[in-house]
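Starting off, we have a lone chain in the form predicted alone, written out as structure tokens.
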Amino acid sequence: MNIGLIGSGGREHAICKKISESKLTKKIVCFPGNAGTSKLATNINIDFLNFKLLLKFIKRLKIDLVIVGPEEPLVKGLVDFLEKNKIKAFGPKKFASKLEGSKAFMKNLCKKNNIPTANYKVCKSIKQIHEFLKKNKFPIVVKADGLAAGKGVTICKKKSEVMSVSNEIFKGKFKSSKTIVLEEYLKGIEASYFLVVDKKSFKFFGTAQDHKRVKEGDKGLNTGGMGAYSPARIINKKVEKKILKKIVLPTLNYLKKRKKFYRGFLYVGLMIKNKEPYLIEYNVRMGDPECQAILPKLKTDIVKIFNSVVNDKLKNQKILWKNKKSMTIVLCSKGYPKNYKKNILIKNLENLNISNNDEIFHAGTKLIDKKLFSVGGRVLNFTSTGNNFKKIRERIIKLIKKLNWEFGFFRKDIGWKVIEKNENN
């Protein structure tokens, strides 16, 4: 098969690597890809949000199946567009993608279907914000309604912070929406639960714990993700049953009643409080960097999984996993998530001693005259698998230090909660 892959991040490099290992794969084309995918696939540097231009390349290159990595093309209806043009695509259609594309849509769906989630209010005016603040205690979570590249959530400890963040969103800080969702703050342990879904069924696709904050100890600004580990220790069999019964099934059944179906990866972002799961968010694709921590443990041919989903035959597809732990640490450009320099040379990557348990997934990278340069905030994802989270983390940090890229930084405490508690290490 000729397979097209949309996206340019660490998630897409991880997916590309798995596709390259499949016996069903003849050729991989990435739109636009990065320096890492260029070693496994043909990179074509076009704007994938220009659907008509993308379609021309898909037809010209005789691509049989398109895998959509990031959320924006899904929310804008790329799968609908491709299917209308007789191209098979893995990912949810536009309506189902509103689960991520609009936090207001997701919260209202929760209310209609008694799905456990934080108390909230959808606000389009300052007056509505004041009404919510009168009835709720601090901290308050302020969310931009639309897509915000992982940076649209702020936890505010006082009224002045809420007003400042809200005003920025009302003035158009995020192009996707000027609507705000205010939420009560839920205290608990965050975790991510992943599924792969087709029209008739769904299957487990891993758990992970992401680290969103830029600084150690989970402090500082929100980012697209500084690292992750898998599995998430908090999700046991009892909690998993509750996630499926109280959150996942009501959501998928709601879509089916509307004659709208879900196909693709479904990321369930959770807060676990007193062993009870609450829905924080849905993402309509694999997480980044969670994907980089989960996929190295996958034993089953990923292309078989993609095929079973697009043909609604997932029920018959077994998905097998290695009994391993895994961790990803993201090496970022100094200054991220605010201002950072681009086009900085990265030396010595080929000289690192990489074992069979290690992977380096590229994110914000580009090859210029066969030399590697940084072009994004999150640059490289160092991933390793093993039996002990502490030893895995030590291994990754050793590799990053050996690279010695002076223009980068990383969190040295990824997995700190699970390592501190020494549970199942």
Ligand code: AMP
Second form
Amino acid sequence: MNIGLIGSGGREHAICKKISESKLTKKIVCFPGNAGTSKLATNINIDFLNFKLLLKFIKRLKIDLVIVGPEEPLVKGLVDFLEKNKIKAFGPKKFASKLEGSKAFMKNLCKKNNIPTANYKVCKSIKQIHEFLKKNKFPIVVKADGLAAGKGVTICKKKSEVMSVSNEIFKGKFKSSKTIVLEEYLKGIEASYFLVVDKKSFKFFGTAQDHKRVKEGDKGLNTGGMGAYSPARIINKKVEKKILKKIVLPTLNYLKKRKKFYRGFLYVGLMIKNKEPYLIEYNVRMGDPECQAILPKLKTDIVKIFNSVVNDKLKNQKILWKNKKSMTIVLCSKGYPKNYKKNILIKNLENLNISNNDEIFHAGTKLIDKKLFSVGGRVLNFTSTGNNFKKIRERIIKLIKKLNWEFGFFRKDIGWKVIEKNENN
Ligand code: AMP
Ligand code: GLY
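Mind giving me the form predicted together with the ligand, seeing as the form predicted alone was just shown?
Let us now look at the entire complex, which starts with that chain.
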């Protein structure tokens, strides 16, 4: 099969690697991919949000199946567009993608179906903000309704903060929407649970814990994710049952009733409080860097999984995993998530002595005259698999230190809550 892959991050390099290992794969084309995927696939540097141009390439290159990595093309209806043009695509359609694309949609769906989530109010005016503040205690979480590239959530400790963040959103800080969702702050342990879903069934696709803050000890600004470990510490069989029964099934059934079937990866972002799961967010794709931590443990051919989903035959598809722990640490450009330099040479990567248990997934990288350059904030993902998180982390840090890229930085404490604090459940 010829497979097209949309996206350019570490998540897409990890997916590309798995696709390349499949016997079913003949050719992979990445739109646009990165330096890492260029070793496994043909990279085509076009704007994938230009659906018509993308379709031209897909047809010209005789692509049989398209895998969509990031959320934006899903929320904007890429899968609907490709299907109308008779191209098979893995990922949810526009309506189901509202689970991520509109927080108001997701919260209203929760309310209608008694799905446990933080108490909330959808606000379109300052008056509505005041109403919610009168009835709820601080901290209050202010969320932009639409996609906001990970920058749409602010936890506010006082009224003035809520007002200033809300005013910015009402004025159009995020192009996707001027609506706000205010939420009660949930205290508990965060964890992410992943599924792969088709019209008729769904299967477990791993758990992980991301680290969104830029500084050690979970301090500083929010980022796309500085590192993740898998499995997540809090999700045991009992909690998993509750996640499925109270959150996932009512959501998928709601969509089914409307004949708006979900197909693709589903990322369930949770807060676990007193062994009870609460839904914080849905994402309609794999997480980045969670994907880079989870995929190296997948034993089953990923192309078989993709095929079974687009043909609604997931029910009969076994998905097998290595019984291992894994971790990904993201090497970022100094200054990220604020300003950072681009086009900096990365020497030495080929000289790292990596073993079968290690992977280096590229994110913001580019090859120019066969030399590797950084072009993004998150540059490289170092993943290792093993039996002990502390040892895995030591191994990764050793590799990053050996690379010795002086323009980069990384968090040395990924997994600190399981390693240093021994919070296993
Ligand atoms: P989101 O973009 O919805 O994932 O939110 C980003 C982060 O904000 C989450 O990963 C949580 O750490 C935090 N967060 C979001 N909503 C809440 C909430 N209601 N209570 C506590 N923390 C929250
Ligand atoms: N790592 C968080 C996300 O992918 O949304």
